[in-house]
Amino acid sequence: MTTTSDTVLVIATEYLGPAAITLLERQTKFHMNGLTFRDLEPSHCADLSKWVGIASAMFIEQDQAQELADKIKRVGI
């Protein structure tokens, strides 16, 4: 695991659970080239803030969501 990928493991636990870590592993993998999360780097944030965000509104609130993908987005900055 890179330090970006334990800084957004940590962050979407928080609104995800344990089904975080799985969320993240198929964004990445499926949406991102076959990136494997745990290679994950600030310049990757971004991207996957947005699939994070389309993703996690199917099982939380949409304020919610759109928080968690900000939150990804800035740990790329």
Second form
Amino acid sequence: MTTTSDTVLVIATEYLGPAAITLLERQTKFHMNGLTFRDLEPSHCADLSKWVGIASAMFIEQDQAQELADKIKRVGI
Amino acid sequence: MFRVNKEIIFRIIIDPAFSSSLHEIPEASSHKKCPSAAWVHGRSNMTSMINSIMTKLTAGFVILVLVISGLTFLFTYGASSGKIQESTQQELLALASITAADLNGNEIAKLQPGMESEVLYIMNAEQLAKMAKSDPDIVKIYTLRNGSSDIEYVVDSGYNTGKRNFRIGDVESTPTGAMKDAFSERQVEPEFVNRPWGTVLAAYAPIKDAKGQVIGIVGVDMDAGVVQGRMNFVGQTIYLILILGIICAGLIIAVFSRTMIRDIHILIDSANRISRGETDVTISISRNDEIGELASSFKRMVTSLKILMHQDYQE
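Switch from the form predicted on its own to the form predicted in complex with the partner chain and give that structure.
Whole complex next, starting from this chain.
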């Protein structure tokens, strides 16, 4: 796990619970050219943020999903 | 049906205790009457209501308020009763002093047995009656002096009022300590005393002549019922305030606990829906207390479950 993936996982777990890793792994695998979440780098955060925002809105409220996406985006800055 | 039988057979083989328990079931059930479903349901509802946090909170709080209120009532009533008696004694002392100052000591000294129809007697008696009428709570005002051997009555407010009055020289059969001491300085009875006209609270003040010599005393009696009535009024007021306080406190805690229990019920309902496989469960509880924390944890758990239940959502 990279520092970036660790940080993103901690942030996402706050919103999505222990299954956050499942969602993050799926987002990187299916929407970021088969990237493994363990290898996440700051440069990937903007793209991941967009997909996490869309996917998490299926499970949590829209404003919460947007908040999570923003936090993930800020990790890459 | 086949699966159940298979399970039973399996348990009989591996669990001897289960096997032996099967023999007891028909025996026990044959002797016991099965309660009706309505009775069981009603009993279950009653048990749930008794075990409810709302019931426990409300009952506990009401009991606590009752205990505190009871102690407050006892303490407040005891303290206020003493103060009321004290203030009534002061009121009587003041009236006795005013009456004594109004009376002419020289005239009182002149009154001798047999002078009840003379103007001097009538004037003093009417003056006492006027003072007594000024306060409806006063039963009688009278004057006393030291006779040849005992304390004797001179004139009282009962003249021409139809109430019992004394003749000059009638002896006070049971003079109290306060009555005797009043010849030196004004006194009040520490407790209620029995008089021929009832149980009273009494105060006395010395009557002086033109030379400043004490020639007798004036007594002012207030009916014990009046004093008791004042005490009861305070007691009833405190009691009423406490009852209203208990009712308000009970209502407040009932509403408070109902709000709390409502959120817990939302969580229970959500958990049940999740357990039935429903995925469109949202929890809209926003609180800053422990229940709010529980709701946040529960939301995270539900979100995780949704993610796991929808693993194929984008595949």
